[in-house]
Amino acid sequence: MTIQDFIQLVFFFVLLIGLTPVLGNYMYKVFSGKKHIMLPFLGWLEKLTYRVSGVNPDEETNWKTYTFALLVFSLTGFVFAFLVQLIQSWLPLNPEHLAGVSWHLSFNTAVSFMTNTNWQSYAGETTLSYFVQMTVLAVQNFVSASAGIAVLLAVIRGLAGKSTDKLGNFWTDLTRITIYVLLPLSIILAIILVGQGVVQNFKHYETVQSLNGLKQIIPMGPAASQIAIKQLGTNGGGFFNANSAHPFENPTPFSNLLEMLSILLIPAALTFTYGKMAGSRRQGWTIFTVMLILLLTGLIISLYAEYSVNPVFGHNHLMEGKETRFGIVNSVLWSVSTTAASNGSVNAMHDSLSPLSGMIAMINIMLGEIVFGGVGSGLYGMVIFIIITVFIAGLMVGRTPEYLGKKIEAFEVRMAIIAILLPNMVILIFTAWACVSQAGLAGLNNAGPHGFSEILYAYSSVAGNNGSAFAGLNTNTVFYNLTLGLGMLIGRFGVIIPVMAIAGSMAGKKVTPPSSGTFRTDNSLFIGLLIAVILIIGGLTHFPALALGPGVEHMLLNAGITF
């Protein structure tokens, strides 16, 4: 590594420490229906929607009707989505001509987006037209994104509330966050990433000569504005098949840099408003913290190993795979926060990265998507271990386990961990499936260990509703289409209806004052001990099957064996 790549990273962590207050505060003054500064300019359109819906924004509710209707939305964004694909060649905005989509990659796709997965089991550029880009893939990117931070909201409300059994409005919640803050953001992105020269039109696909003389067609489309929620929104669908690794998709280092950003911007900003909304800004940063130092571990392992000597390469610059405009700094910066975050974009392929370097990846995921997480959901899924810390805590000292001045009793443990069993279930029950079946194993395009953690990847990606993947897997058969969008809804509802059901229970809680003896969740020591709970849990959990794919691999490359 140079002085330069040093003072990128640097530079990079800086802008998003930096910004995490500023949006947290603005994100806190929208979902708390005070005045802030987007109300005289988008405030006619928030009228408009609940006019147009027939929603009253003051009407509150319980966590059960809270949850039907996020699953109501939800169901529908699915029909829409899977009735448009398999009707495409009928659609207008279909300048190529494409087919329909079969019924289950429409099944799989439709699925993904709907869940803020954006797992891709085909080529965008060869199967998907504008009308199902625009209004299925980058709707779906907005309105999945702001069902996870609307249910992140209802547990704030359930944790930090008097007592009382309602968690606002779905429908409120989703309107604010879409008008308000997706919205502008992804409007400001998409502008700049135009001025960098990302595509952004509805043209042929251009055919040229190329310099040897061979024609090539050039894809075109309306890209910028899919790319920038696709960021924001930690949804990682790329337009193009290479993704955020094609140049009309990520033309240029600065390019590069705001994508990035974008991945961990909106979570990392989450949670200084989770502290100011439960009524101490400490909470927030004590999450933020821990959340950072988990990233920062998996990115020093992952640049040590790439720039590690060995047999194999017999030099210390691993470049297979990476984006050699940007170098291995930025493609490895990218892979650790894009699994950190449930983003899934690319910039280099994760197929060719080194074994520890795909292990991180993976861990990331594996550990349910905390490390910043997606939008709403990495901060969700963070309370549920907090909650299994704050118990484990509890018995370690004698005490009754309590959260924000609230009892963590028997329900809400046993919650958490049915939140924390189904993804991972999903993990290793699918991945042995696919391992032991004809049809999981001829998708595969390398034998041994590596072949095993291409099996491994794709389905701890879908159980943490990422979307990235270690590419050398055929996706596109009716087998993995449906498994992996089986694993895709158990990961996304079989999380959310656990926390809704913990932040019903907890409303109606009385806050007890906090005494000499509360266990503190907001210093050093509490934020040890939740590193310590989440890695253990991520630890026994998935281990032995690490290091039957990365593990053994990482020994073997270093023998000189490669697969």
The other form holds:
Amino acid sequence: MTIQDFIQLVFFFVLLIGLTPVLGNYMYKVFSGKKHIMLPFLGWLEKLTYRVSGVNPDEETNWKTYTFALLVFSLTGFVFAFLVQLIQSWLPLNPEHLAGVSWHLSFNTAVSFMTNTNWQSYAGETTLSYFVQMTVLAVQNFVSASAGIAVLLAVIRGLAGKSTDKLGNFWTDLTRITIYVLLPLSIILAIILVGQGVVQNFKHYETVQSLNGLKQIIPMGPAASQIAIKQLGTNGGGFFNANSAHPFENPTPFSNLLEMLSILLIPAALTFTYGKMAGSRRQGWTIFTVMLILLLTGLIISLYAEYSVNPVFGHNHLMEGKETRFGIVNSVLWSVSTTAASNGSVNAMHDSLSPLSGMIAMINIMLGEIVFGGVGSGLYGMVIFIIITVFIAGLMVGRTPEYLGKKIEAFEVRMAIIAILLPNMVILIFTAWACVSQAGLAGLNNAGPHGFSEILYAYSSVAGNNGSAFAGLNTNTVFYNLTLGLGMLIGRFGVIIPVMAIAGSMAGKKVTPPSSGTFRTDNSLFIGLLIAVILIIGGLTHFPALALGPGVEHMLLNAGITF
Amino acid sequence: MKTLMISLKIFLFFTILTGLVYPLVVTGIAQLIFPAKANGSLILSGGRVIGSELIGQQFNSPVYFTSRPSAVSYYPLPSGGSNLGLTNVKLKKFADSCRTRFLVFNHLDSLTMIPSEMIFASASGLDPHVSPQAAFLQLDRIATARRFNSGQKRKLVQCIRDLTEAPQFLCLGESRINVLLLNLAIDKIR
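Pass me the form predicted in complex with its partner chain as well; I've looked at the form predicted on its own already.
So here's everything in the complex, that chain up top.
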């Protein structure tokens, strides 16, 4: 690594830490219905939304009604997304006359975008029309992100509010997040990206006679508008197959910086919003610190692995699956960020990362997508671990565990365990299934332990609603499209429902003022404990599988053995 | 039932807002301020489009600088990398053959350090850049193939220097050179 590499890293983290309170404070104002700077410009749009859809914005609901609204809304999006893909050949804005999508791929993609995963079993430029990309995928990029944040808001209100059974109104939260947060940020980012060279048009693909006389067909499309929201909403589904490695998606180092920052920006800022809404900024910064420590630890290991010398390739920098304009550092920083946040866009091919870097990417996902995590989902995932940590700490000191002044009891712990277990079961059970079935093994692109890692990564990615891949694995088959789709559903709603139940149960509890005996959740002792709990749960669950995949591969690589 | 009605209406509203209005507004603004970039940074030469500044092309002729290896041979439908793992013997063989080909093609001795991007395929398969070192290693071969005299050869070196892009804002990304633009520039050397 050079000094310039260090400067890039420091610059990135300074921007991230500096923007966290700015955006976090703005979102706090928006979500709690206070006056904010976008109100004069977009207030009419919010009112119009309520009028058109018949929402009463002041009506507050309990956790069951809130969750039911979210489920119905998700189902609506899924059905629309599923149907439109099937009939895309009869719809407008399809200049390349792409055929309708197969039922199983359409199912997979619809689930994928509805659950904020953005797993892609298809190549955008050869599969989907501009119409589908815009009205199906981009829309889900917005609303699935908003739904994730909405769940988080309900959880915060349940944890921190006065004793009540009301958690807010799903439709109001959904509308405010979309209109005041995601839409303005996306417009700004999209236009800057076009300025760097990202395409934004509705033209035919351009057929050119290249300088050496070969035919080359250059794809086009409304890419910038989609890329902006795919990064900000931690969606990650690329407009083109190569995702953010494609020069039309990510043409310059500056576009790379902005896109990388957008991955972590909202999840990071939400920790600040969380602190403000919980009435103690320290609580927010505590969570931010835990996330940052885990992110940096992963980054350091990953960088170390990419720069180490191995007997197979000697001193060559490992540029396989990486772009010249980004180099090693930006590729590694992106791979760590995109897996820590449940974004899943890539600017380098994770399949070709060194075994340990690939393992860090997997660990980030396997921990439950809580190291910043998806917008909203990262933080409500973290709340689950906080509950477990407070519970364990309570057992150690022999007091009833409390968080933010409310007692944690058996019901909450039980729900937290369900939310942790379900995604992990998806990872381990489905991976095992794929490894012993003909249909599962047929998709492999690599042999030996790396082949196993491809399958393990795929199910981790869907269970964590991440969406990145060891992309060599061919998953556009009935087996993979269906099992991965099911994994995404469990990974999304298997966490949301228990976490909303926790919010509902916590909401009704009495607030006890802190005393000298209260176990504090905003100091360095708690930071240490929380990190330990996260790593122990993740470690115990996944160490055996990781040892068989990237662990063995790392040792074989260092022994110079190839397959 | 009431929830379902609200859901349908609000979903339809957001589909129009974020699925039609938003991309159209962005397209409008983009086409107004950055028309060339929004349309793919296409390069015109002699009245026809010969490629895009951002999409790499394959060059096999000895009179041109070669691009990086590509898993899709620079054919963009679809883009992508090799997705070979480091312990895959195909990757080892591929890298070794790229190294040998580069050495032989450019008449370099076998101990030359070749920049890694020239022996490994890119992520997109369309990487338009190589490092300046990779361009300099090809210099003599091109000068010989084009029967350049020493003055023209100096111009060739100058071309590489002029087209080398430093890290953006001095610190972002890597030094790089666009192969297609470079080859267009050397075609103009008289």
